[in-house]
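A lone chain, given as structure tokens: the form predicted on its own.
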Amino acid sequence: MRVRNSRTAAPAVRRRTVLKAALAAVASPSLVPSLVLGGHAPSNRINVGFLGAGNQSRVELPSMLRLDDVQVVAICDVNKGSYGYARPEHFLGRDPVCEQANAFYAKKLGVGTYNGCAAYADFRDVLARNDVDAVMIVTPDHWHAIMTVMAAEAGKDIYCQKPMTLTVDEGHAMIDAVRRHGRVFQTGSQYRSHAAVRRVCELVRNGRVGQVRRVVSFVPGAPVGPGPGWEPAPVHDGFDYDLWLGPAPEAPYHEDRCLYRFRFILDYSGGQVTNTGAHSNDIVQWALGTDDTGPVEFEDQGAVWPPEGHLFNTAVRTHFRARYANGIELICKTHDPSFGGRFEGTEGWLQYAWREVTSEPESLKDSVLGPDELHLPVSDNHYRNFVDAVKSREDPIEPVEVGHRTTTLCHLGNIAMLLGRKVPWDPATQSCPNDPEAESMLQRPYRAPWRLTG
């Protein structure tokens, strides 16, 4: 599949690794081996460039910064600065986000200036530069498909942030130009990259909980957002609003649409059940072995709404029912902890929730894996996984097929809530049999120029 707009897209390009006008730039070049690099050739980095400079760029610079062989050379954002993410004290967008790689540069080299990561407007002139080997997809979620497909186009190496898609059908494209174009994906479920997360999910897997028989997601709630008679408001200067838009319908502005509040309008992201949800749920499907496939059937189970008029439309309060195919039932709802799962077992349950650990009966948490049991892929840093993959050229731990499975999953939840009942599915086709309503909600349509073709 291929994505088309008023531009043109960038042209596919061979991977380039070598030293260029972004390292010129630097006060001592001949420094940048030894210190930026931390002491890997030229050959050996990876050129990066970041599509989004929003709430979640304060983790993802800092931990690719940190990688030795990696070098930040772009930072992009339809946002030139501004406050009103996730905390009030935050100001991001791509001038404070691209000042702060070139201020970390600086003080790595020991020079006062340091000018070789760049601040773009516009995705489209990152992928069209043929030094940047990879790109960091840090956007709200209705940009994922379209940036995703056009990177791989472009023959860029992908890290996108979860969910990775905003409709089921998004997932399809986004598969078949990571595979067709020959590119590394890497979902950023990053919780696949954490001991603890790993040691649960192996614990279930070798049947420590004996047989499942019930997994509980948890999720928080969500806020309901201005209320009715919410009035838009003007663009502050140095927003490009229409481009923050892109794919999505053409809407008043106004500041909690975007920035980090986006995630609680349907247009733009699926609520908590693919914000934490896309985490919890990647969980539960690592531990089940699901990685593949995924619930036959998905049951409202009392989701809570935003009252009619709130500019925020995603569930306040998550509750749906899943049974796979083998009878295990996963329940997703907002709970307290408001991160995580347990899995019930007839031999005992073991739960997992930010970072601690808990079962019953207690002594099961502890119990000692021997070599000849099944043991999942290690990764500990989700960031490395990524760059180490990029180089030898293999998956990392979360590819794009594994991604799409899980943000299936969520999606799925999302649509029998928003229909308030029952939802088959078939994970083998990938479709809601016999249900043409919950079928029509696998995609929707674009917004002028942009569209998602084959």
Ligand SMILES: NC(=O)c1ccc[n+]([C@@H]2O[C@H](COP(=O)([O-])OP(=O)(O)OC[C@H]3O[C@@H](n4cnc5c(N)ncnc54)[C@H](O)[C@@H]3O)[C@@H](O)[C@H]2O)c1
Second form
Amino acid sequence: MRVRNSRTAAPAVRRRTVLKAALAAVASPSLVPSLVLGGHAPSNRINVGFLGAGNQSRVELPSMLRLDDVQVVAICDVNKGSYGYARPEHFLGRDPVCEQANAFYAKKLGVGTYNGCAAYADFRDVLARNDVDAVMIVTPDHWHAIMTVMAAEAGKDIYCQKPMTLTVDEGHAMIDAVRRHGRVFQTGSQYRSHAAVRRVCELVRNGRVGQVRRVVSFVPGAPVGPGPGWEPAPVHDGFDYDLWLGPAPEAPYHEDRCLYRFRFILDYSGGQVTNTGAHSNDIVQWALGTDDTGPVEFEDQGAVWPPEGHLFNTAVRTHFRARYANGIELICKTHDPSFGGRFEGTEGWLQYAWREVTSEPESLKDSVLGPDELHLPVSDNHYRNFVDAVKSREDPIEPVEVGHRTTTLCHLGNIAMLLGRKVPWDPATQSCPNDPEAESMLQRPYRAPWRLTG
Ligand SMILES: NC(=O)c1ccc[n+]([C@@H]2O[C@H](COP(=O)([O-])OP(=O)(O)OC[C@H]3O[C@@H](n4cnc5c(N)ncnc54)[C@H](O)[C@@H]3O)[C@@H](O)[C@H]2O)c1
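Having displayed the form predicted on its own, please output the structure of the form predicted in complex with the ligand.
Following is the full complex, with the preceding chain placed first.
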């Protein structure tokens, strides 16, 4: 079993803003109206900071604002605002998102202005605030591990977006940091908190399709981005490109490299396999009851890659096959519908796709579960589930180990597709037996000074 006692030695959390934050708290209305803000005493309220305020913050911010016992006190993004970007409503940035939070609280309190939520350019300044209990990590994937480890070290609980990691080895470091520092961690795979998904997983677990033979996991196709001869562009005003790159390799700036589109470049993400695949394959893992393990073999099935010279370099069409130790075959591929999966067994099949459940025979999907059958843990709101866990100090519905296993499955699929061949995987030792080439792809070097150390 490989042992990875990781401790981040990334640039130290800076303390200089603690005083600034304390003064801001005194001046801000956040101390005053705790009872007005949902009737929760300050001791009962969770102060939350956002690390990353781009596309997905459109979902995450309102979801957290809606919780009466949460107070969003900090919004951090290396992007000041979306001004100048092609689709500003899409890419947001720290100032517009912070304004949204303050406007929400002003309305809730019935006051003209509210400024208890502060904007930050550097996430270390949020981690340095003693009054921040938890962080929402909504940055590109190449930041998830470093931010998680540093947040755990700073004593924060963590809601981290899927895909949990950029590499398999980062998952070990995140698990280690979360457990060593006694933090609560929720992976942002919110379909675990959807009733229809839970029901599909329960039906599969209780044998309604008979013995599962094959699972097909759906993902979308991916774009190729700017073509050969694309030119680097000047960095937009108010955008700290160096801090956006962080641990990723030095690279010339292009708008299509960063906001939202980073997911199609391997330096920052894994394409649709780790994007939508982190959801679809997470449902597979839950339905098969394999949250603490994974397939034992992965094989490329003819994935298609962007032509030479394009900025994007993740699979345009995903197609890999994996095999679990019990013989169940998993096919993950570009498909229409492009999200969800089909569980095929000896007695029929059951499909979940974009919230729609279908089956053969049709009656299968309406099958009623008896009280003595296996029932999965219930969460109907992923954010509520996280905040409840922060309070109870119990694990939420998708703790760090589970997120790690799902993301590992996605990464191994990518590795097999990149190598264009079969890759062995030992889920017990979390290594690629007798395959040093694949093994070497379980981690990546970080650009200095960023690092996760052992
Ligand atoms: N759960 C879901 O259904 C879901 C949906 C969409 C995205 N996501 C995930 O959310 C994450 C963000 O995706 P997105 O679509 O919002 O991308 P995005 O590019 O629109 O937003 C990411 C934001 O993070 C900021 N950022 C980058 N480095 C930073 C740093 N060092 N400090 C602070 N901010 C930094 C960027 O400037 C950007 O505004 C990804 O991991 C993605 O997979 C999850």
